[in-house]
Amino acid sequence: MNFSTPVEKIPGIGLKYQKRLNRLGIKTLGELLFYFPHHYGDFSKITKIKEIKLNERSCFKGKILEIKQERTWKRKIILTKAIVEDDSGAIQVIWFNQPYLIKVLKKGDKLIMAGKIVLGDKQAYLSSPVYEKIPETEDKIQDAKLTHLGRIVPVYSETEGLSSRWLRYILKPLLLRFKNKIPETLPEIIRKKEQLLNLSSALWQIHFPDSLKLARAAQNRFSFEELFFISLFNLKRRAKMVKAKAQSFPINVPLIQEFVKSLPFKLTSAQKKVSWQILKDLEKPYPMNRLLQGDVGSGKTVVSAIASINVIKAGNQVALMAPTEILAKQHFQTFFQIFNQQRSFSSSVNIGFLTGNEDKFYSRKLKSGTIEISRQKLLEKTKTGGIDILIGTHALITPIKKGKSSSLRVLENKVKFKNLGLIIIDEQHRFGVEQRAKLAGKKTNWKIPHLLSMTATPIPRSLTLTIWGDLDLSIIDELPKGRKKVITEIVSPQKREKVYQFARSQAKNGRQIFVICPRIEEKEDEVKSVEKEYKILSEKVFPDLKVKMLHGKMTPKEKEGIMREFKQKKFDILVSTSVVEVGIDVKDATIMIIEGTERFGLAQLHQFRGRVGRSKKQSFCFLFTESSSKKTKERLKALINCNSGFELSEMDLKIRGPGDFFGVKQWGLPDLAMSALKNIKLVEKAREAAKEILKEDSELRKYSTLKRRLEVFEEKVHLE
């Protein structure tokens, strides 16, 4: 056997357990050995029988004096009864409906047992304890051979038909056989500096630790290792990108100045700062790889427009990709409005729009307004350079299927650019990393386009350094002047009616209302579904107002139609799922009501709140919750007291963990590495260690094992 051996060929597993292990993502011996415990149970304290307390879980050793089996008088329950003693006393043990035990356990067997003492009709007894047989020689060496009790016991994430006990039973002999055969992957200089366990010791201690301290040391080693490889991977990608060639776009200062003056508003100092950073990147002869972060409404779109102008006027094309058709269409309209302010060159710019669900595809020639053209013509114009900016969804990188039946569907031509100079991806973490790499990898002759990623979800520093560590970072930390802080309140069930009355008065004055629900269909009694909430609000609460519903199961055309009507003020209240979290801009919406706020993270709640307050009118966000949890109240108070999305994202990371940030799970990180992302100090140490290694040996020629391990890691994250 070797580490690539399929699990079904491992003795004791076979085809029966293969399927169960596969459900856990375990297909090879190597993956089984590196399937780490979720947590640990401490059964290391051995209690004397006479010291065991009623209704407390205890662990003790003893010898079976007698064992028998009997049925209750109704013959419905099989009882296996035993008397077990140690040097302090004896106790009765009873197992219920486990008839096989009479064949497994015999008089004279030495056991270690764990369970609770309960009070029966006549006497106290140990009820259905877990047990493990103790080898004949009862000394420290033999005790160390215990697997399930009498020690720190690993507990794994399980699946139906596959328990932690079974995993311990399988893993222990395999670890004893293979743990010393796995080559060390971390350079010795790093292990010594960071005081990390070697791989062999860490692998044993993470599965069968001698103490909780050693278990934590093993976890720390593997957490550091995963973060180290992420950092190493990102730094090598960054170095590779610097060596690549890209079109250099000198800053056209007069053009940019004229554009900024034509805007109906003044840029904030933060917008000016990040615009300059991006324009300086575009001057470089190697591809820009920058992440632009900014709260909802901070003005990221106009910054991307400034970069686009510079590229277009140099004779190149721009592609802008958004995660939803609603957001893509909004960008399409916004770019037209922004560029139309600049008369000196607007007539020479064409903007195209492409998605995978519409039958018609559009191009906007700014001089003459909207021109509707076919997909094929749009693709041809893009290929020949007739489209300057192409805006769309993932249809920009995915061939479109057409045809009434699956058998007739054919792949339409892929989008091809004549001279693509800049790629802009909005809400970049909502796209799979493979998609990002695919779009960014489009080559114009021998040059690679510059890449600007944008996100309104504030990303904690530790995630930025790891998951997006190959990107340079720009932050818009300032909202446009004149915007009022959204008043945020926690609403208990008793105050719900008061909020409804206030909302009605606002609606009568021309204001609009969002109501956000956690799910589309109600699967739990306390979770409000969109359908149910819509019915309640439209029929009982606001029968005098116009209410409509929006959710992700609707078609793109349905969603777009509803949002268009909402913007046009054809109805007052929109009841929706989290589909409105990103990219929907309704100026007259001033009230955000969020149902089941305990179901959302702080960063997501902050995104919802950003859907209102988009004008100079005072806006409100009401957090409806029926939870009495102290933790929930603390989280919601943080939302009230803090208006900074970046600060909230750090709190969200500590409370909920990194798995809830879009895109993080795409990396396929193990739980230990996911948890380690909360530890900024460990992240920084791992990144510095990666820098040191690459500074010493950029090609890792001296570290062949490390190089091979990095290649495996690259395959795992599906980027190259």
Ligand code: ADP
Second form
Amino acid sequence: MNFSTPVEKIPGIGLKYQKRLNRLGIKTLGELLFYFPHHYGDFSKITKIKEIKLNERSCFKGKILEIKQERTWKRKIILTKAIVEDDSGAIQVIWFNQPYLIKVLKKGDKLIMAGKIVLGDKQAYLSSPVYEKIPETEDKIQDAKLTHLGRIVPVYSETEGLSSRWLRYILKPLLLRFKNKIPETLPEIIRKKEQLLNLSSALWQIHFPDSLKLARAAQNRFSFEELFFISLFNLKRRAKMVKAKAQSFPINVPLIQEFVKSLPFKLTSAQKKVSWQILKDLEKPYPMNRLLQGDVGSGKTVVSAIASINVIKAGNQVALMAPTEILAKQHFQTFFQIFNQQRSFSSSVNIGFLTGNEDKFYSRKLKSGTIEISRQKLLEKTKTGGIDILIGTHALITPIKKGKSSSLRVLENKVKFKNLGLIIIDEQHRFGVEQRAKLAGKKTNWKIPHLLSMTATPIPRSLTLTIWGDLDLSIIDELPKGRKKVITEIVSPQKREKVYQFARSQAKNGRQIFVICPRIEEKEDEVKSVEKEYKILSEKVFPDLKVKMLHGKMTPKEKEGIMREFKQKKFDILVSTSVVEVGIDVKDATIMIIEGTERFGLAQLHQFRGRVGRSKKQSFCFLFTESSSKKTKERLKALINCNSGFELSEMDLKIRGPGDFFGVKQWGLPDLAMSALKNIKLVEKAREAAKEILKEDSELRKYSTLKRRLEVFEEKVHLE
Ligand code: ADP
Ligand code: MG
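Now that we've seen the form predicted alone, could you pull up the form predicted together with the ligand?
Below is the entire complex, every chain and molecule, led by the chain shown above.
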């Protein structure tokens, strides 16, 4: 047997248990050994029989004095009755309906048991305790200690027909046999410095700890290891990026100054700071890999335009990708406006728009406004350099598929650039060297385009150091002046009417309203759905106003249409799912009503709130909840008191864990790593350790086990 031995080949497992183990994601011996308990039961304290208290769960040792089986008078229940004694006294034990026990347990057997003493008709008895036979060799062989009782006991995530008890039974002998055969992965200098258990004892202690302290120490070692691998992985990606070549774009200072001067507003100092960081990166001969973080409305778009202008004026192209058509279109319009204000640029900047779903494509030669051109022509222009900025959705990188049957599918319209210098991605996407090279249409090891990712989802620091650790960060931590803070209120059910009245009065003044619901269709429960709310609001509550709905099941074209109409103020109220979460800019929207708030993360709610308050008008955010729990209230209060997306995201991480954050799921991390991501101290240590090792030996030549494990890790993570 070795670690890749399939579980069904392990003695005692077989086909029946193979299926069950597979359900837990365990296919090999290695995976079984690394299936860690999610918590522990403490059965280490042994109570004397004399000291057992009524109705209290306790654990004790004793010897069977006598044992017999009986049926109750109705002959329905089988009772196995035993008398068990220790040196302090004896007690009656009764198991119900476990007829096999009479065959397993014999007079004279030594048992350890845990259960509750209850009062019967005649006397107190121990009711159906869990038990374990104490082996004869007890105390002689250290590792033959008890498995299920009389110790700290591991509790695993179970599945039907597969209990923690069974896992303990199977795992113990396997661990004893294999724990010393697994090569240590963490370099000794790191283990010494961080005082981490070695692999073999950590593996034993995480399953069968001698104390809770040792269990924590074992978890700590494996948590550290996970974070260490994530850091190594990302630091290596970073190193690879630095070795690649990119076109250097010297900062064209007069150009940038002129551009900034002609904007209708003054840049905030945060915008200036990050623009400078980005421009500095573009000067370097290796590709930029930067994440621009900024709260909703902090003005990221104009920063990306500044970067673009520097690249375009050097004669290169820019690609901008957004996650949805709506957003892509909005960027297209924004870029058009921004450049249109620039007399000196307007004659020479040509912006194209491409998505996978529309048949019409636009090109904007700025002086002449929008022209509709065919897809073919747009692609042709992009290829020959006639388009300076191509804006679109994923269609920019995914060739459009044509033809119905899969065998007939032809890959068409692959976008080719003449000289792509910069890729801008709104709302987080990781782009590796290979992908960027592909988008640029060049073979790897030639020039790679620079990458600027942008996100309004604030990412907690521990995540930017780990799973986003290959990126450089720029943070806009300041909103443009003159923005009014959105007034946020938790609304009790009795006040719902009042909110609606207020909303109506605002709508009569030309303001618009968002209503966000957690789901699309109505189900049996109380959760608000877009379809039902739409019906109620349009027919009963606001028959005098125009209401429309938007959700993810509509076609992109329908969604696009609705959003356009809302922006053009063709209706007053938009009932929507979370599709409006990112980036949508509707200037006259001043009211955000959120239903089922308990179903959203704080940072996400903050994003919704950011959809309003985008102008000088006072805006409002009303939070409805069906939950009256204290926890929900506290969470929502945080939203009222705190206006920083960064702080709210740190709270989300604490309360909900990292799973809700964008990009985290793609890593497929084990639970232990997920909870380790909450621990900023450990994250920092692991990253430092990874840096040290790479500094000492960037190719990990001295650390062959580590290198191999890292390769396995790399294979498991699919980020692109
Ligand atoms: P986000 O960072 O959420 O993408 P946008 O780039 O869409 O934000 O900017 C939000 C709005 O703020 C836009 O209408 C933009 O024109 C405006 N804006 C950007 N920077 C400034 C500034 N320094 N002063 C005033 N308004 C600004
Ligand atoms: Mg934006």
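Numbering follows the first chain given and starts at 1. What we label the rigid core is the largest C-alpha set whose atoms superpose within 1.5 Å from one form to the other. This is a predicted model, so every value here is computed, not measured.
Once both forms are overlaid on the rigid core, the distance between the two CA positions of Leu694 between the two forms is under 2 angstroms.
Superposition of the core reveals a Cα shift of less than 2 Å for Gln333 between the two forms. When two forms of a protein are overlaid on their rigid core, residues whose CA moves 2 Å or more are considered shifted, and Ala114 is one of them between the two forms.
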